[in-house]
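Given next, in structure tokens, is a single chain: the form predicted alone.
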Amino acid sequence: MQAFLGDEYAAFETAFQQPRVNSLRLNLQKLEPPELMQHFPNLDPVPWCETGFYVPFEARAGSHVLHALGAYYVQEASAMAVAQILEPVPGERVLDLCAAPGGKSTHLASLMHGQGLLVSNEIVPSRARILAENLERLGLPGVIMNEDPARLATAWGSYFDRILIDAPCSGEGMFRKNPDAMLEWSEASVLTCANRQTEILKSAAQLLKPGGTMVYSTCTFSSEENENVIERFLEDYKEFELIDIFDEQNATDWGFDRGRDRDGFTARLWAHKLRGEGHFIAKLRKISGEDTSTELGFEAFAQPFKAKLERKSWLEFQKDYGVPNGNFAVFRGEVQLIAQQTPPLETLKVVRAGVPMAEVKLGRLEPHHALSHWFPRDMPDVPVLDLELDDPRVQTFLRGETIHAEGAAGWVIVRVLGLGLAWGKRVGSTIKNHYPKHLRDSRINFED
């Protein structure tokens, strides 16, 4: 880095002695900025993300009830630039190829306004489940895959209009946030990551439509994993060209540096030049090539409603719980809302084919946790229990305990500030807790 940065190295080194920067990205489906500022008054906007805000570390945004409600995603500020630069258009087919834990996928879904198709892939099974939970918490749609990118390329061909590759890397930009990452670093790991990144880009090249756009990013600083990977890719894939990020964005005004690629079209985000931990971003266009995509959709994979009685039961559920119309199929014992453009899923490892609406249990339907978060603020007429933020029953419910409230028997959505938290089932004056066990946390903080 001394050789790379020259006179800037001293400032770069000093930046690692400073406290890390904390930030969040607001979910406009759930909350508007003035409402957020009622609970976090000391917010500064992130220049390159309209919904991004710097928040003091002392605010403990990750343990606030608003986080559990899906009102925002705690995301490192420089990482917010990546989805902004990809610029997904509502209605397009978009693939996030290395998506966990979900910061960039949830950002993409928000920018798409629920229109089109978002497929989010993660090769590590445990991380793929976390990815699904984060999309679910924010009430955002998406297909969640747990696959090797090469298998997706073989199955789908050039199916996508835009692809994001936030590639697994040596994580040098995480050193300030996570000092343990330094213990895992080595020159060998940098080279191993570069080889892996090259293979992922090969798969992405096959998955992108001619005319489509691709963004490659890392949270590391080494040229071997950034400019060198891109230069090698462009040499091997003549059908791609680099797009000048600085022509399309206000990147200079935001404090981004030009990368060291041959044209200076890539972007570098440095911790000593802006409020963030650091990123590298390259944007590419596929200017030619054959369209190899398949149009056969999810119907060949998902299990449809089998009988009139089953269909009737589902229609009644839709009416009772305000479920919107759409394409529905039964997948792994769940009725899921499936995006129209979902590609073929058979033979692939699928975590979620769509958004779960109901669970099929012994011939009956029960509302799925995801449905309680799917509703925006203008929720349809479904049974609810509204609680204030400082109501002690909120903390009790988040710990997985029963709470008490009078009302009609049956399923209710427990809401806080008008936002769905989870389902409960009222029997008498007792509401039995259906907040998922793996999400329960007794450390929730209620500081405003």
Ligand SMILES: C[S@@+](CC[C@H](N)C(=O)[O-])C[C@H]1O[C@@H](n2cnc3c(N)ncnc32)[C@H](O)[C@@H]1O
Contents of the next structure:
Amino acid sequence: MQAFLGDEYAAFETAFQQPRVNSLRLNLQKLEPPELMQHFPNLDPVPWCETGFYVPFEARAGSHVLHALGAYYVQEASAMAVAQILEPVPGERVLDLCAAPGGKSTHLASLMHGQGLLVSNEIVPSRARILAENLERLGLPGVIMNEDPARLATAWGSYFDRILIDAPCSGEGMFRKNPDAMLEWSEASVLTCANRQTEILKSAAQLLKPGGTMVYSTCTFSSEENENVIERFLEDYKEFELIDIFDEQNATDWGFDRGRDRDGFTARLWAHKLRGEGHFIAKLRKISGEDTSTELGFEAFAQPFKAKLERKSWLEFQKDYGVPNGNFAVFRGEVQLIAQQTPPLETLKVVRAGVPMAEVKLGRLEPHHALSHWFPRDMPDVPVLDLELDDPRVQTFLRGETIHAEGAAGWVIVRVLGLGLAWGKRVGSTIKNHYPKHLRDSRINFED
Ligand SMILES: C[S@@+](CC[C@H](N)C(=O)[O-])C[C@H]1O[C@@H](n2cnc3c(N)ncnc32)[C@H](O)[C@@H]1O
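Moving on from the form predicted alone, kindly provide the form predicted in complex with this ligand as a structure.
Shown next: the complete complex, the earlier chain at its head.
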């Protein structure tokens, strides 16, 4: 780093002695900035992300009820630049190839306003489940896959308008935030990462439409994993060109540095130059190439309610629980809301084909947890139990215990500030708790 940074090295080293900054990205579907400020008065905006705010550590944003309600995602500030630079347009087909735990996928989904298709892939099964939970908590749509990118490329061809490759890396940019990452670092691991990144980029190149754009990012400093990976990729894939990030964005004003690629079109984010951790971002365009895209998968794969379920009982469910119309299909015992442009999924490892709405249990339909977070705020026509933020029953419910409230028997969404937390089932004045067991108590801060 001394050789790389020259005179700046001292400032770089000093930054490691400074405390890291904490930040969150607001989910506008759930909460507006003035309301957030009522709960967290000392917020500073993140300059490069409209919905990003620095929040003091003492505020413990990751364990606040608003976190459990999906009002925000605790995300490292520099990481917020990435989805912003990919700039997905509502209606497009977008792929996030290395997506867990879901900071950038939830950001992409928010920018897409629920229109088009987001496919979020994660190769490690346990991490893919956390990814699904995070999208679910924020009430955002997306297909969740658990695949090797090479298998996706073989199955789908050039299906996507935009692709994000937030590559697994040696994590040097996270050493301040997560000192344990230093123990895993070695020169050999940098080179292993570089080879893996090159492999993932190869698959991304196949999955991108001619004319499409992709963003490659890492949270490491080493040129071996950043500029060198991109330079090698451009040599091998002549149909790609780099886009000047500084031409499209106010990146200089934000304190981003130009990367050391041939033209300085990539971006470097340094902890000694801005309020955030280290990051590298490159944006590429596929200027030509053959369209190898597969056919749409939805028609073939969605066979709603033929075998196991009568359409009639689903229509009743829709009416009883205020579920708006859409494309629904039964997938692994769940009725899921499927995006129209969903590609074929048959031969692949799917975590979620769409948004689960209901579970089919012994031929009957029960509301799925995801549905309690899916509804917009203060949704009418849904059976609810509204609790104030300071009602002691909120904490009782989060621990997984039953609570008490008079009202009609049956399923209700337990809401706080008009936002769904989970389903409860009322018998008499007792509300049985259906907050999923693995989410109880923990309310872990799944930041990236
Ligand atoms: C930097 S993290 C992604 C963080 C995520 N984009 C976010 O914003 O929350 C990289 C992810 O790539 C996954 N990964 C590891 N090897 C991979 C491979 N060969 N192909 C695709 N993903 C891989 C890791 O498990 C890890 O979850």
